[in-house]
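Here we start with a single chain on its own, the form predicted alone, put down as structure tokens.
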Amino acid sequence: MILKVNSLTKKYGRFIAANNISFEVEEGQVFGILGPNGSGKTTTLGMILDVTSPDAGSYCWFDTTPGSNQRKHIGSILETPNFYQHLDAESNLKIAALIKDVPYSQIDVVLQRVNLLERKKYAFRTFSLGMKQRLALAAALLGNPKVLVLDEPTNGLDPQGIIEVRELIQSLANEGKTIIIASHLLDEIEKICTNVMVMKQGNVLAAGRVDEILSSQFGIHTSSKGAKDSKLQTNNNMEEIRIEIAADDLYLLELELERLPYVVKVEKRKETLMAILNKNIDNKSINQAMFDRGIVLSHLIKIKKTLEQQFLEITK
């Protein structure tokens, strides 16, 4: 076993941040922790890594007792990197390796591993956000740690961001890391988890493999072949599909994709349209459709909604 959790309870005044939250996480699981914005999801990473003392609960790493040798097998990012702004890529990681104790030479290979090699005599505060998360992950792997702890890792990045970061963490996955990922989007959990946890005001309302407790607890469903390859869809009642698509000429696809049966709404952005979709199409489908029209579309992504627009829906 590589985490047990028994009841973590953390309070700040009235407020219950965390209550009696108990899971397990085997060795080789990429374990999601799903929950909207104030779901207690930081929190309860925050206890298990030692940074927030529990009011109440208790959890073991290994089947050993805690205690500071433990973090050595721990890559952690807990909340916004932190690094020095003035730095340099590799400067920065120094100090981490220094704190981690662990030798300069793995700096180039983990730099090498997040594709930031060539960016290492850079300033930090030259860095996208999504160099940003990188050089965090980085950081996390120098020791080569048995297990991750990831804390919303793509928030915030762009569609390209939120892709490498999520083909470097299922990478790592299928070398057989352990990972503990928390995040508010569905899709991300799908495409990564084999596990989740979901949370709910410092809750747990259930917990298990993503195919099952995805089905059982959203009306998601999954196909057959697992939690890695399957494809959620929500029920038709439940869901407004979105797609950002783009072409050479804007005009022409709007008035194009208006005129499909199964396009509700086309709204305007700066340099692509958001069409508004009363049924699942996939991609595929939409790009033949506009290319019999004479359109090649240059841009075509489906957008999904957070586990936080759809805890709106079902409870309200």
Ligand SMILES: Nc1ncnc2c1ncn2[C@@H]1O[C@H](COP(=O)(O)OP(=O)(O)OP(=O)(O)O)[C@@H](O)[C@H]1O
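Residue numbers count along the first chain shown, from 1. This one's a predicted model, so the numbers in the text were calculated from it and none came from an experiment. So that the term is clear: the rigid core is the largest set of C-alpha atoms that superpose within 1.5 Å between two forms. What changes on going to the form predicted in complex with the ligand:
- Relative to the superposed rigid core, Gln29 undergoes a CA displacement smaller than 2 Å between the two forms.
- Core-superposed comparison between the two forms: the C-alpha position of Leu297 differs by no less than 2 Å.
- Once the cores line up, the CA of Ala246 ends up 2 angstroms or more apart between the two forms.
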Given for the second form:
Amino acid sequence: MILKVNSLTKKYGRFIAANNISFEVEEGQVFGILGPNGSGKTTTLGMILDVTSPDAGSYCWFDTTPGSNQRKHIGSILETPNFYQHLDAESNLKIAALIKDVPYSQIDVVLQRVNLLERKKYAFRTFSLGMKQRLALAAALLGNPKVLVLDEPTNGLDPQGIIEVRELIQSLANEGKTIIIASHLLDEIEKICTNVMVMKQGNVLAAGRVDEILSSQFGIHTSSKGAKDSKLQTNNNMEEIRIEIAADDLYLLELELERLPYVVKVEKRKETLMAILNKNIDNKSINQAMFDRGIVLSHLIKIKKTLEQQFLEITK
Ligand SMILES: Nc1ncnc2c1ncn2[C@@H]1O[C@H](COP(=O)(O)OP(=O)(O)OP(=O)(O)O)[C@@H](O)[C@H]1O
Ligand SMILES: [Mg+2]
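For comparison with the form predicted alone, would you give the structure of this protein in the form predicted in complex with the ligand?
The complete assembly is shown below, putting the previous chain first.
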């Protein structure tokens, strides 16, 4: 067992930031802690990293009693990483290596790993947000830890930066590292985690394998998650796509919509219909299909509900 957490609780005054949190992480898992802002993710990570002192409960890394030796097997990024703005990447990592008691020879290795070797002589302040995040990962990788604990590693990144960091995490997981990752993005957890614990207002709502939890909690049906590479699959087909649609004759419109192969369900609204589609069909094709059946649309908008939105609705 990599980590066993027993009833950890953290209070700030009378406010309970984390309430009776228990979970287990096995070797090789990518364990996600999923929850909206303020649900207690960082508090929980802070406790297992010995940065935040719990009011109750306990945890155990590697089935052994706490000690500085086990800390060497855990690399972490908690909150925004601290680097010196004017120093270059290499110098910043030298400081991190000194603190971690790791030889300088590892610096190039980890820089290469996060694809920043060519930038090692550039000042930290010249780095993009994505590069800064990758440098933080490089620092966490010093000492080649068995476990990585990452708090919102893609926060604030643009889509390209998100992809870079996610791919890096995935390749580290494929190398057999155990990864514990906090995120408020359901889509992110779905893409990279094998296991998940869902938190809300300091409590654990659900925990288990990603495919099981997401299908029972969110009605999302993922393909079997057993194979490592299946994690790389995208979830485009899991978005719920709705259209709000209207014509003069709503009754006729409903009949015709129900005949379309990609329409799953049609619901009546006041002056419009709401149709749920199983495919992302463009508005033009829907318009054309209706026109071919003698219906002129007076209204057509697409409402794409992302997994994040569905998740937010459930944890609201
Ligand atoms: N030092 C503190 N003093 C008082 N309250 C705190 C402190 N740290 C956290 N909290 C509160 O505890 C709750 C949980 O915070 P935490 O940072 O763990 O949430 P989170 O799930 O990481 O949220 P986010 O997604 O915004 O990072 C929040 O309501 C927060 O305001
Ligand atoms: Mg947080």
